[in-house]
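One chain comes next, on its own, written as structure tokens: the form predicted on its own.
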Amino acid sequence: MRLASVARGVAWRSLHNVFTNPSLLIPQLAFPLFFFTAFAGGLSGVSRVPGFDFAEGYTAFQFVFVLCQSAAFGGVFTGFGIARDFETGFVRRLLLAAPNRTGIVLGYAVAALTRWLVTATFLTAIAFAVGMKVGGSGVDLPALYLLAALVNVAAGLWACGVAMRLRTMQAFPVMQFPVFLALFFAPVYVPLHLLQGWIHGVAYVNPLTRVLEAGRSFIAGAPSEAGVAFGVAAALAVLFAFWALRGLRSAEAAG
């Protein structure tokens, strides 16, 4: 099998799985929102912090952080979707089918990516709709969803290497742990200047970081940092690609 048709092949029963299953497409759907709720709603008061100078509204702000995040668990989900494909048998049959099996990966990679586009539509849609503001235009949103997509891809990567070296669905805490702490770890609810203490310190050498105030500074119009963000985020996902590739090399081993 050529490495397009295995990916075609993996990306489109991964999908078929999920947007047939209620039980995993609903949650996709549901947690993104849950949080820009619980964010952009109930914490609406912090905008009206001294020195919170985001022109375009807390909804906007949070929106930034919450399309990352959704990005970043749509990865991590896709992979506990392979711990479950190793569980029942399919990638090791798939293992012996596809002798180019960088497919697998690739495959994994592209069902993780569209589903996030879903929920980042579906989400897109529920912030204009409460009336998000929008400084930015032309380049500046599309550059901000090419972000949050690389964003995406490399989570995936993470989560594809740990699946293929446990292959378990118990391995799941060990995907999305290093993914949350490094989320929150940000400036979540305050931009980076407003923190103080230790805080400041783990935010400001987090590499989401950059992400997080380069996508804010694309909603707001005024892009900043965009190259530091965009080659974090890029090595990242080549960082975990390289981790994924020695995973599938640990499950060959496996047989």
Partner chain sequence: MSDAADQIFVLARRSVVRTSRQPAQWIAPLVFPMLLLAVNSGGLKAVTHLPGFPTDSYVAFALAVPFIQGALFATMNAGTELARDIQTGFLNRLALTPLRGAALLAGHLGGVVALGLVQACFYLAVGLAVGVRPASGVGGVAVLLVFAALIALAFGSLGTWAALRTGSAESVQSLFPVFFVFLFLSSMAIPRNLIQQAWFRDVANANPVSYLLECVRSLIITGWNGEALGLGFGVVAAVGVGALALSARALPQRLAR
The other form holds:
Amino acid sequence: MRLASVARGVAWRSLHNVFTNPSLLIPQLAFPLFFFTAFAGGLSGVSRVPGFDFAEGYTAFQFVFVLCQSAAFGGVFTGFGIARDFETGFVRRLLLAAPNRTGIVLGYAVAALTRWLVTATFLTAIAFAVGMKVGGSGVDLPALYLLAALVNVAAGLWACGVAMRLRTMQAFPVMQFPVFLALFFAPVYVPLHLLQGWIHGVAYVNPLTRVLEAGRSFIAGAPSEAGVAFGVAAALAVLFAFWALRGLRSAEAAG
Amino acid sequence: MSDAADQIFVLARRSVVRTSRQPAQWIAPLVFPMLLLAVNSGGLKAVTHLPGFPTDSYVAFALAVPFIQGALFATMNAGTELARDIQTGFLNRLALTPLRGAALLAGHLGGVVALGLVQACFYLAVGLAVGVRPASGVGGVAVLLVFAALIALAFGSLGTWAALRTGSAESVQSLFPVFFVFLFLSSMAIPRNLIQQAWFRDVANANPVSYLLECVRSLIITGWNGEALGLGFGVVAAVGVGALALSARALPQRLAR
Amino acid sequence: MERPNTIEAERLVREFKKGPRAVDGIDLRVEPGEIYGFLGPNGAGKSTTVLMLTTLLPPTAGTARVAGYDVVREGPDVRATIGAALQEAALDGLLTGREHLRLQATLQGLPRAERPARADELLERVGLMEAADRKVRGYSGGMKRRLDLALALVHRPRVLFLDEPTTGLDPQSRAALWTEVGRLAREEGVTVFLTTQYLEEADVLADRVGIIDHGRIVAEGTPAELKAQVGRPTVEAMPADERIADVLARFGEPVPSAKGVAVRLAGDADLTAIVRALDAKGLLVDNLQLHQPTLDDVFLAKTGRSLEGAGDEEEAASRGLAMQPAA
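Having looked at the form predicted on its own, could you now put up the form predicted together with the partner chain?
Up next: the whole complex, starting with the chain shown before.
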């Protein structure tokens, strides 16, 4: 119970900060919307490229990427908050007060997930409002969101681990850059089979490629490689949970 | 060297020295645009198969983007550095010397232009290394470098004005998303005539950043194109003159001496 | 003919929009080669006065002349004559000490050939030669203050403004700075206008002191003159007991005391006589102290408050955090 109450307290405080502070809340909603507009609107001509065979159209194709991107960056933003908490000394207060310190990591992860759910709801509403076509069923779409939620948790735990180790806002690029690379070295604009040369090789081994391809298959109503995608996302979440907990121990040792 | 030239030179040198001693300040403007170039030229290579696409090399098409991203970094760096000087009181220190306002602006922007040119040379070298051959030849490369310097000057002035008005590095940095929006809602990734969504095409047509991109792009992929050059230089001149005038007006208020 | 190194102000005012009158009609005259200590709590108007006298902030009303030049109409001439080390050290953390001095020398228009030698001379003088080629962000607070002073001296100014130059410094760095400022005035005839919130600093360093409170000069004179205005020493006894107060009252005029009872001694009364009188009455005291007048007493006498903590009270009040009276 101590774990749950610590996690609840930390999550409540993080969420309270975000939802009462427009300078934190607005970018969280505006950036995914902007990318969705720029990619789905500006690049819609890409759907005429020979071999592009995504039946639901370019808007749905890009929606999956932007949803996963918002999930990943939502997690990273939570890491920014943790680093800020270290600089202001707030984490030290948490370390002193929390009987179960693992609850601190759990609380930040819950906060990351909750704030992303708000972003995802907003983005979905906009996507449907602009006429996004969806072929998936009542099971396929929740699967897409579950997959993205796992990405959110994994990215949040990654950023949490970095913040716990470096304990400074200067660590923002360290949290952000690898996530940026993983996202953009995946099939962002066209399906994997249309990529050529070195980028195809990189995207092929990039775990996020599995997530994106499966996500797009869900929205098209023709699930493929779902097991692999969930396996990859869950493995990343578990791996980064260990990373974050080891980070917590490092923060404890640093005092 | 006259006193004024001497003052401009030492301030420009300070600007360059400061940047060179903050690796994040010069690594990011070199690496990020190249990374985005790599990502986009790999991911969007298939777009060159669209009928009417002006070249079969997406790298050549996309090489214009780093030049404009460089301008964003020039804006941010110029603005953030000056705002820091205001916040730390360093500008007051300068204000207590016989330094003239014009020399202060010239020195500050001189450093920004020097760094803009270094960035442009780097982008060009990477382009040449991956096989891009500017269609306008050596003369075109020279014009490209002049254009890059003017972009750094114009957008650096914009950042300078923001810093003088707000006096806060955070406020200047909050402009970054605004410029980012301008960049993405332009003909950055695809030529304007191939944008399918009518509303997006209209936005790109109205967006001055499209003309900056197309000016650079014309020199790289199509050769000498008077219209593209005229529009590009026209936009940069308008931004530059406007921003310099605003900065020159804001400086005395900030110095208040 | 060179103009004298004086500082003069007449009815100088600075009002800020939506704010109080930071400086409320002050008159000043500082003579050549004099060290003038401008003493007051935080928020009293010291720094605003310095900003006006150094041309960085235009006055709302009144006039001021520095070295004979009007601070509004002859700003460039004022700036060419003065050196200033303002409250924030205003250094560039990424430049070295030597680079700062060369930059300053160029901006001040020193001949190119003279710049390196002048930089070395000043680095030597403020004891930063060893650290000259290290980036300033690695300097301690004292080193930054010393570099700041060196920068203010690059062009050999005739009038020097130092705004709280020793705030936050350790006693050793403070003493070193006092020595250098004293030397500048005595040996080089530099007029020094120094703001401080430290009584000891004004007492030790200043030839004359002006005490500022709520934007007005409430007292001015040499430290000895000001203390003499307050008068004789005080005796304070603890605890606060009415019978002790009655005995003390025979030796002088009662004055406020925070912890016990106190009187300002009259005539030739001394501590021995008081001890005898208390003993004769069989009264026990926990503590009996003789206080020579200090500048804080001067401040207390002129404003009704103690200088120590006065600024904090004002800041708290301005934030709406003034303490509520005890129930």
